[in-house]
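Next up: a single chain in structure tokens, the form predicted on its own.
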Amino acid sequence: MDLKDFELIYTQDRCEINDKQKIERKIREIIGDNNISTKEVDILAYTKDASLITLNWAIQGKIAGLPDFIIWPDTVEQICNILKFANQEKIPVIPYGEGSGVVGGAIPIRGGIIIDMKKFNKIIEINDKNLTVTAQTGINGMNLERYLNAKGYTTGHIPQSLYISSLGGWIAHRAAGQFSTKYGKIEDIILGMEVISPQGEILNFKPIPRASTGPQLEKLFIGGEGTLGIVTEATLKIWPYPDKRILISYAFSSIDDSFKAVRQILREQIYPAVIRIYDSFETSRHFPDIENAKDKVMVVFVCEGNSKLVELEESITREKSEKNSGIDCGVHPVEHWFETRFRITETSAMPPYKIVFDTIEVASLWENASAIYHSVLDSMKKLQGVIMITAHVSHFYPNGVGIYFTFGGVPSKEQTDLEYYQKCWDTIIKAVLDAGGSIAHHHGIGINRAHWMESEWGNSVNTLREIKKLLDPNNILNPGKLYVDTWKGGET
């Protein structure tokens, strides 16, 4: 294998490192010979994240980005020293959890050093009185949850990527799990953390349920996608493992009816741990054997917790569903969801057929949710080559929703797969913005959405740029992410 034989997709801003041998010797001095690799097999493994188009590229002999060094630090001090050295040499540094991101956030588009956090995998303490767990951020999500479950607890944070994602990745992308309607998203769960600044300084934000001590500076690093700091340790809320779980499903005539039913449930301050709405296209794909759901919209609910509370949640969930003409479909659809909720085999099946395929999650207030759904489907159906556009809704609030859109299509002969991929993304995002929605719910910005941040944030993007320049004057930490970045760093 020779990496020179691969076509590099993102090349325009690659940082050329002078005297790599000198740089490598210094890195080895900092972290030891066993914690660094420049082997081509390791370099290749870190050229991408889990963005679905990178599967196509791998088959075609293409790679998204090319790092220069892969390192696995053992200590906070090693990371601090690596960052200080990278500032001296103006070398990009990309924090890496488990590579399960899907918007290009971990792709090393300017080369540099990948800091893989996997050795930061210790659970430090469970505090029963405070109902907290403190852990290092390189820990695998499923390993953390299994450990807690064995002790009688749960974080309630169960993303589809649970088996292949890390605590640090959740924090970097403001992640949301499948049980988020009850337990909240990562920004609701995290209470405190330790962060290393881009210049190698340690920042500590002590765990506290709430404080009036000035602006919440720590919130900068939740959703910062590794551009503003590297989170090394975090304290999270935990909950006693639920006593009881009830499974419920209903089929509705339209997505608008399902929206109305769920909105009415949440208005009563009833929060099923899981709510998932599948539009009629996804219902036919996932639940073809449910007779009552033919040509309808399936909604599954999971209520869990204290037995008495769960029974009340079930009663009101059924009442509001039936009030809006929902048809009871029993427990089988929810059992099927539990059995298949971590399977992503469809995504790996697309590249051999040369299909460009992806999912895009967006956010909306209730008043715009139906308009966004219909607008996206109408816009995508007009786009040449689209063979599939479906939706499901899996995150809910009394005030709005997070909607997933899944598309598949085949580019014309005049288009590259990247050009077509970007066209599909842009078509969906524009339709969402035009209908009053937000461009991302929980996967983050990365590369895919960066050029839409001006539309999303307006002039506030300039403030974010200024914060980045203040914290990271040499622009070394995961450059080129979150927003369109032409600034090279080191400029006054």
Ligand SMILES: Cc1cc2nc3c(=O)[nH]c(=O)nc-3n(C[C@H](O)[C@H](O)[C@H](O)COP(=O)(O)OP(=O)(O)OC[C@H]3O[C@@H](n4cnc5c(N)ncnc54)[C@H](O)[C@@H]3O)c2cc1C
Contents of the next structure:
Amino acid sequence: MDLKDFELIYTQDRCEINDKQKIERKIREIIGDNNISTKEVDILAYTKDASLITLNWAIQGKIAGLPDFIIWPDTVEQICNILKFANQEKIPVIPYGEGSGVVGGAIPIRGGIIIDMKKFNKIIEINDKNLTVTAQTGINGMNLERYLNAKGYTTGHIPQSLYISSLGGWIAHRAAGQFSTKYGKIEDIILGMEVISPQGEILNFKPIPRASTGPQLEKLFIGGEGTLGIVTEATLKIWPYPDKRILISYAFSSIDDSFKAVRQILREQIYPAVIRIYDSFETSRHFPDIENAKDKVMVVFVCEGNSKLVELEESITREKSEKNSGIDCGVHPVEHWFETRFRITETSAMPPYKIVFDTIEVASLWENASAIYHSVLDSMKKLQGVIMITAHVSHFYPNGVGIYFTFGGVPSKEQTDLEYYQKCWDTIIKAVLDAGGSIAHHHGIGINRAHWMESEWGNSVNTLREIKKLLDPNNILNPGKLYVDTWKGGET
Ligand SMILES: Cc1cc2nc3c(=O)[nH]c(=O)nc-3n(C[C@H](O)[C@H](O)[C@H](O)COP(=O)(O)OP(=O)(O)OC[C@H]3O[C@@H](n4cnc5c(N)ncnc54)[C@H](O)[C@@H]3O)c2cc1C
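Let me have the form predicted in complex with the named molecule next, following on from the form predicted on its own.
Below, the chain from earlier opens the complete complex, with every other chain and molecule after it.
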């Protein structure tokens, strides 16, 4: 089977390049013959990200987007020149980290040039006095963390996708790691950045703990999803590797009791690095052997850091859990979580059975968290074909939570997988918005959530569109993402 045999899913607004050979010659002049590929095997590899629906498509011989060129620049100057050239020729450019994004952010829906950042993989400096690390953004997450661990540090940013994602992808999607309740989310961790604007200019935001120098312009690029600039370098906070770790777990009678216990812990300014609440469905899936957790809601905690502080965190965590009728389940459930936390095979097991499967993470203030949980479950149970809808809660603040839903279902004969997938997404997101939540906690918007941005942000989306027009007048950088975008670039 070769490329022409695959059905292309995203065809709308595709940029057809007239003289491809001429364009290729020019790209080769800019980045050299070793840093470009137009081989079918490479083109095929970059047609998708890790959105789960693309696995169903792969089985059916369908591809999401079709890029024209794959390039692996190794200098900032090359990226600047590629962007300048792409502006002249009006060719889309899509920054690409490791392709682990799950919302279609790196899919080349209009074709064009994929800029794979993997050669930007250097660690530039660890500064012990400042507690910072500066690295290029194509670096793989696990390579960065292992290097830091060997030197006695951690960033504390440990997403489940640590092995398969890059620093640049984390910044672009405003990622959150499993230990985020203590160490913060990526926007709390980044202190400075180098960014290349869509027109090929270098923008430097120097690392600083905080400054009162006008609006924080650099924040535009944290969550910019590769539409406003390409981040090439970043300085992150680091911490001495923790002295001590204490593992705690409790089973609660209901999700509301577990919410109450965790809320009370955070109100005391106690921040266990990891807190994970599994609803009763996920508890029975992940912890079937824990007798005390049968039909209950399992909560695992990891407290880590200075040993004296950690002991204090443990005692308050236990006190609040027991006050809310939590049943101590010991260390075993937490050890099990540590052993399995990077295991992701479940997701690829579904498509061969024609099951459409995905996960959706959303955010909420505490006052709406319970309503969101129950309302999503109720609305999904009414949707035809749904065979599972479960949730865990894995990101916490004194003010609210990030809730992570998992669904699976089978489309009817009249529906395509994509139609059914969108129906499930829309059902969940509508329930979340109606109950006062936010449509995304840490996976970003990409293509999947773009049509909900207006409901989330109201007319502020137009301000974002105006900023995009200013920075990227030809709409070449990752077009069609983040919000509904029919603009072809040029005059408006
Ligand atoms: C099994 C699994 C588990 C996951 N767990 C988590 C988790 O725990 N927490 C979490 O937050 N996410 C998680 N994700 C989602 C995903 O890993 C993140 O969104 C990650 O941040 C994407 O990084 P990436 O390097 O793979 O980016 P890609 O998928 O390559 O790209 C994502 C977006 O970033 C842009 N981009 C990439 N590099 C740059 C750059 N240098 N400059 C500008 N834009 C750029 C792309 O254009 C695209 O829009 C998970 C995904 C999977 C498949």
